[in-house]
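Coming up is one lone chain in structure tokens, specifically the form predicted alone.
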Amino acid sequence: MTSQNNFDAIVIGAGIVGATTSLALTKAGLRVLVLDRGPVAGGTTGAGEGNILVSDKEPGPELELALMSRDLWFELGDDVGDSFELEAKGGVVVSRGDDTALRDFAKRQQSAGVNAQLVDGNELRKLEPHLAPGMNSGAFYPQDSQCQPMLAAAQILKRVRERGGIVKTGTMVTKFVIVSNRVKGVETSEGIFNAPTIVNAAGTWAGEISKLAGSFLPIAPRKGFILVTAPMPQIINHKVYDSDYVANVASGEADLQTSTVVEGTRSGTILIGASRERVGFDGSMNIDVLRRLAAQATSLFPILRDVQLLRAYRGFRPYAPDHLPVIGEDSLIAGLWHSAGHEGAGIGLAPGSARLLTEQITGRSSFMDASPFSPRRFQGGSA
């Protein structure tokens, strides 16, 4: 085996989580190989809206990770160049009725360090002049941000290459090389590659990668649809969503759930979501879901009734049963590390997850307690 096939770390997955993890490991001085069976950002990342949110998370470890990750995104922008539409656009959450839950949630977040500003109807209309009548209370989150996730993954992996890393797309991992319950490398469609550290950042397929290594992660796909309008002059200034969106994100229900989420992009298109359902990898189009999303969006912004729809697409979020990402070393296989199960928050949490995992791999002091994310919580094959 030539030295060209020997690496300090192998990262499986060229989505945003794999890309940020690869860059963090490279910056830590490791020689890194990135493998993906498809193209860069060919999975969940390519079907995402690019949300970098703190507004939708309860106080706790995920919010702590999100706050760090949000700041790291702008450090990444300085590092690789702002070529992926990174923008601190802010988020607006609206209440259509009793706003008690929204206010209580915002106050809990304020106590955890989030900039959450409660606003009345007049202030809402200053933020979003085209909101429907009757929206009389809400919350404004200046820290909420957005990027173009496919561009971000591509630009970050370009920097990985510039720093000496290797990126191989179209390369299928077929087997793990394991000796005495410790990883030594992987067999692939392009040959064998050796490394004492392997990171599973395969998104929705992270459970299959874990199984291939002889371990277990209960990661499952959670399907969602997005509508995209034709480009137009800016009429929506922030990411705007109904207060029930937070409950839907946290729900464990398998059946279809929808909540109103509307936001503009730098290119002029408007993104409309969001739906969630667990139907395996059934990628079929569902016109009824699209109609429901459109109806909810126009009820929030009546001006959208006259806007032309450009396209609709779907993707699969990597769902973990307790709604926390899995970040840490495998409970059964030494040297196998996971960064997966971020569900719809993978874009926003990626840089923080990359830093947290790299600190563990290199034995450095971590910026937060990583134990809530440990794969060991699923040891024994139970969710």
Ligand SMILES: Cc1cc2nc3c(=O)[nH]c(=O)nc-3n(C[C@H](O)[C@H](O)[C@H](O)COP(=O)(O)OP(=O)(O)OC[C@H]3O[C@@H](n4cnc5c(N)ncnc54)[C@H](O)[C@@H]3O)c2cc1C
Contents of the next structure:
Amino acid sequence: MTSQNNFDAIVIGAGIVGATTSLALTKAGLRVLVLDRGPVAGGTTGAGEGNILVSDKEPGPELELALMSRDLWFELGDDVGDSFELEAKGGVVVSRGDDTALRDFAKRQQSAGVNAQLVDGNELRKLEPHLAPGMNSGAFYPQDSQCQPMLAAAQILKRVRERGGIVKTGTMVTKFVIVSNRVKGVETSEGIFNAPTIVNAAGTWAGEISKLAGSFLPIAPRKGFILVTAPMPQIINHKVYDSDYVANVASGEADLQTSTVVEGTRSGTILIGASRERVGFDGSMNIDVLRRLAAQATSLFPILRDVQLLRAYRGFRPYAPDHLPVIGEDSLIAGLWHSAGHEGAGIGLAPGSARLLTEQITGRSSFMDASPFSPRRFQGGSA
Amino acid sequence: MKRPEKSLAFTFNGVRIEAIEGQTIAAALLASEINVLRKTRLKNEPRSIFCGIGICWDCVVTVNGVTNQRSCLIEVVEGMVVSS
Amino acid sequence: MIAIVGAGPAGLSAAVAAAKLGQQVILIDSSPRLGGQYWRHLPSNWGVGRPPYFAKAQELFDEVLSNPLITRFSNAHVWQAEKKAEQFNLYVVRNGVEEIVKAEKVILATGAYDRALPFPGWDLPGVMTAGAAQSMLKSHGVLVGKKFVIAGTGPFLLPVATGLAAAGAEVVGLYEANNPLRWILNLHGLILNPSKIREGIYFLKKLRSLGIKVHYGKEIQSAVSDGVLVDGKKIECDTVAIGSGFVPELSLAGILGAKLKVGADGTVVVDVDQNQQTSIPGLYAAGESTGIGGSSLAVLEGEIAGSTRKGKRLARWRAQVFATGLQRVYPVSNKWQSALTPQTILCRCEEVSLADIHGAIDELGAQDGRSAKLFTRAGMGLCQGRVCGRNVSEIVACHLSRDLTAEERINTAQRPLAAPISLGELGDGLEKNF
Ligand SMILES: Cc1cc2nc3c(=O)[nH]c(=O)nc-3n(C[C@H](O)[C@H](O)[C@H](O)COP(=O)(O)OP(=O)(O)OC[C@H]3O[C@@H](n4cnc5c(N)ncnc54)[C@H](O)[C@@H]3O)c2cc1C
Ligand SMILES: Cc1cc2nc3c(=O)[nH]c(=O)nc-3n(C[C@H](O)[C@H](O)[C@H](O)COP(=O)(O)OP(=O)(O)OC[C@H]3O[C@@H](n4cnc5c(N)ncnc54)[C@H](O)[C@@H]3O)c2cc1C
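Switching from the form predicted alone: structure of the form predicted in complex with this ligand?
What follows is the whole complex; the chain from before opens it.
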């Protein structure tokens, strides 16, 4: 076995989670190999949006992670250079009827450290002049941001290579090399690679990777559609969504949910997302879902009625039964670490998750209590 | 070729253009020797028709306030307001 | 009920064949007039003479317009389709309003559009596809320039060149990248189709009488505002009409899940059986969407798809042998890529250059057309990669010194929406109980 096949850590997955994790590990001084069966960002990272949100999260561990992660995104922006359309655009949540829930939610977030500003109808219209009439209350979240996630993953991995890491695309992990319940390496379509530390950042396919290693993770797909319009001059300034979006995000029901987030992008197209369905990996087009998204977007912004829909695409969010990501060491196989199951927030949570995992792998103290994310919650054993 | 009368008129960027009934916006503009239909979004380069059959979207204009309309497909209607 | 999408030669003959068997037909086409891409014509009040193919076209037009079993939907774009419980639902935006067409049998006759290969200056006004120059003339009586250069490959350039010259344009040269002497190696294609030999001779005579010089084995290197460069020499002209074969329009076939396949020349087409049926029962395809073979083959395929009659199979076979000959005599090799400079725009919509694509491969790890698109936006614009998709994926493969896989080629031919729809119309569909 040649030394060029030996690494300090192997990261499986070149999506946003694998990319940020490998950069954090590289910066911690490890020699890292990143493997992906497809190209960079060919999984869910290439099939979602790039919202970096704090506004949609209940106070709790995920919000704590999101707040750290959001700041780390801007550090990454400085490190990698502004090459992935990172922008602190701000989010606007509007309420159509009784705004008690929206106000309560914003107040609880404020006490958890979120910058949430309650606004009235006039202020709303100053933020978004094209909003439909009749929306008289809302909240403004200046911390909400966005990036172009495919470019972000690619630029971050470019930085990893510049710092000595290796990125191998088109390389499928087929088997683990395990000796007395400890990982030694992986077998792939391109040969065997060895490392004492292996990170499972395979997103929606993280359950399969765990199985390959003889362990278990309950990660399942949750389908989502996004509408893309023809490019136009900027008419929408922030990411704008309905207050019932948050209820949807947190829900575990299988049947279809749609609640719209409307946002303009730097390229001029407007993105309208997203639906949530648990239908396995069924990729077929659901015309009704597209209609619901369009109807909700045009009811927020009537000016969008004449805008042409160009494309709709879909992706499969990786989700765990309790809707929290899985970040930490496997409880059955030593040396196997997971960072997966980020559901609809993997872009936003990626740099924070990378830092949290790297701190655990290198034995440093963590910036937050990592136990709510531990894989042990599904694998039996105590956190 | 015997040409029927130009019986319709519309405006393009404020200028009055005449057209024969049944002609598309692009055809009427090219017949009036207006070759540049728009400037590109990113590099401000001039564009004209390219595929002529609604595939390439190079010839898009704003018609009566609606953006991104393919001028090679839409027939002229009296009084239409068209702009780059 | 039979629904036919596309009213070109294939769709028209399918409609007539089906109606003759007493079936109800809906014939849907996005343009206001019948005829598709080739059977274009000026309205009768222009009083112009009819082209030679017109007899067949007129016969089908008359039948379609007079047969009460045939309903016409014009200005109607099928944007989406699905098959539910043995029935097809086609979602059609007609004159801006969405409606549904339900049918037990669907025939896709969606045709093809010119393939345009990029070169420096191909994005200047005055450079356009041969089809654009031809359709402006044939449907609108507009000569888009005074002094033309015609370039690319394939016999379809001949009617374009002669048509423009006959209408009064100066055609300073026709640059054909291939050499028709290659027909010698594909003689059976001609021998089985003597009408094609007659057509060829007709066009050669016509070129001579119109004074059009044909240069074989030559390609345009670049275009500037007042001319093109060929072999380092500038040829003055105000308009350049280009075409290197055709790209079949397969969006609906892909949306409905029909099996697509890659032809010998890399063109993606719908896979059909003897009856023109696709891999989806009840879904048929005819015309250029099943392979590029000219309007006479399209008419035969339409007739078979519309009637599932066996009588025309031999004639179709003969025309298919000719179509295969076309692929062999007029191939598009990767040579066109050598004309590109780093600044040449490949994706006209999003203005993505060759250098951008190379950067995505060399620096960001793009491995295929899809990842090159995600990193550069090539193919994400208004045309959704219809113009650049195939070219970009060939450039990526070439840069990585590999061949394109069939799967990659098929991916570039698929798109989730067959036509755009406004968000307002789309949302209103919720209340229409389709
Ligand atoms: C419609 C939609 C909208 C979304 N919007 C947002 C948003 O606005 N903001 C946000 O934060 N998040 C959003 N998300 C969620 C976000 O996209 C995901 O959480 C995130 O991309 C997950 O990243 P990942 O790196 O874990 O997974 P992926 O990007 O899927 O990466 C996993 C990689 O593992 C590779 N892999 C799998 N198996 C193997 C194997 N055996 N060998 C080698 N490699 C393998 C795959 O090829 C893949 O590239 C959205 C998702 C969807 C579907
Ligand atoms: C420049 C040029 C020159 C040519 N010269 C010759 C020649 O000399 N001899 C010859 O034999 N052939 C020639 N052809 C080829 C000729 O165009 C084809 O053989 C013929 O038109 C194919 O017929 P079709 O019915 O398959 O498709 P088409 O004629 O292309 O018709 C397809 C129709 O489907 C419609 N359509 C597509 N998608 C949708 C949708 N989603 N909803 C609604 N409608 C839709 C299109 O608008 C179009 O009207 C030429 C073509 C071109 C472009």
